[in-house]
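Let's start with one chain on its own, the form predicted alone, as structure tokens.
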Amino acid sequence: MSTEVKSIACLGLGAMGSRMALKLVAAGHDVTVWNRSQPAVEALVSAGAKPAATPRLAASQADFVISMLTDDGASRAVWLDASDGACRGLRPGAIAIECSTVTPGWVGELEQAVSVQGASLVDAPVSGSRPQADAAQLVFMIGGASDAVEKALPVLRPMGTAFHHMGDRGMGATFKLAVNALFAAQLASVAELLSFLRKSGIDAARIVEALPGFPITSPAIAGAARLMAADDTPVMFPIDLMVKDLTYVGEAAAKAGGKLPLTGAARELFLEAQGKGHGDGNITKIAKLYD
């Protein structure tokens, strides 16, 4: 069954954004792309996308505008720049889709700017890394009004396999931060226990062979343990970004009146790893704290 062609702008073509945009091109959509550096744009243009010189021009050519950026600051610059920001190019009735991992507070600010243009905002961050993006197996956590979410879903489907509408604006962003905090706490625990087991005389190969067989071990944690044991850590999720996410979730929890002592402890460990020069390394480099 054919899919209705949508006009989509993709802002930010990093490791995740480029893969997501490629899936939309492959699905037959009319995709316009913008990125600060040109090589990523050229690669997407070669695949069938159209280039835009600014976020504003990209947004002006689309009914759906997707951003995948590093943090609040990068997102704010791309959406709200006084002359070239995407918000200035939004068409009335357009759907802005923020897929970056950002704070609920920034999502609220962005919604106000989007609504001034007569458009609607959906926050839809993702769970999954480069392999999941390549395989169109991302999991979307979505916040926004139901009618806007329903309009956005056909655009999201070529990129993922699960779509969880968590509630109104900002709830997708909030849930994503909680998911990353859970992962961080598990990573910190695995790193210290792996060190303990090895120092107790258990061979690392036996540890990582046994762990996946227990119902408490998720595939992601089993994979992380293998990377830690082998000290084989291709960069899929840098420690710098995990520190950012753990800082964001701590701030969000404080505003909501929640307490996150375990998340706070995990953040301190990732900060320590960052301070020891592992910030640009994969999150599994936290195991280096126990060498």
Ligand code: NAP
Second form
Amino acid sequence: MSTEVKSIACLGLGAMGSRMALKLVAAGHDVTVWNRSQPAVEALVSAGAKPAATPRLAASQADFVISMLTDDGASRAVWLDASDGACRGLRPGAIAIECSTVTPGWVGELEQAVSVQGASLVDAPVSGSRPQADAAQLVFMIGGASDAVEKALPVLRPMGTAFHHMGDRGMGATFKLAVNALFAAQLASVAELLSFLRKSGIDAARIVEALPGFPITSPAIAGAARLMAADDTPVMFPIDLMVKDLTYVGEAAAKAGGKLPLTGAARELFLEAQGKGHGDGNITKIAKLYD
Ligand code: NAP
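Show the same protein again, this time as the form predicted together with this ligand rather than the form predicted alone.
Below, the chain from earlier opens the complete complex, with every other chain and molecule after it.
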């Protein structure tokens, strides 16, 4: 079955965005790319994408505009810049897809700006890191009107294996923050328990061998324990981004009237690791707190 070729703009070619854009090129879509710094653009152009000089120009050539940027501030700069922002280039009827992990509050603001152009917004952040992006195994958490989500799905499919429509605008962003809060609490827990068990005299190799066999152990946590024990962690998801997500989920919960005491405790620990110079290290470097 052949794929219908879509015109897609990809804004933000960092660790995740570059891998996601490559999957869209490989799927045969007509992909235009923009990134703040140039080397990432050149790599995508070598793979078959077209470069654009500004987010506005990229958006003006596409029916679907995907962004994958650091945070609310980066997303705001790329979508709303008064002269070069992507919103100014959106075609009427286009679908804007915000894949960055951002706040539901910002998604609401962005939706207003997008709808002024006669376009629709879908928030579609992802779970999974660089290996899952390489393997097109990302899990998408999606918010937005059903008709816009239906249109976005064929564009998301080459990048992932699961697509959860969680509700209206902002619900993808909200759910994503909750998923990362769950992950953070588990990481903080396994880091302190690993230290406790080693100090008690159990060999680290025995711990990481036994841990995956329990029904309560998720594959992600078993993998994290292995990386913590080896203390040789490639950077996949840096602590700086986890601190950002835990801050965002705290803000979102406060607005919704929810309480997240455990998430708050995990945030303090990730902040401590950041303060000790591990911000650009992988999230598993939280184990360094117990060296
Ligand atoms: P990254 O490698 O640091 O890439 C960040 C991207 O944002 C780069 O393209 C960067 O441009 C751009 N950017 C940052 N500030 C900007 C600004 N002010 N104006 C314009 N562009 C700006 O991060 P990543 O790992 O790809 O993560 C991207 C998003 O996905 C984040 O929201 C993150 O929380 C989320 N996420 C990450 C992972 C993961 O495992 N890494 C997993 C799931 C979700 P330059 O290249 O010019 O710096």
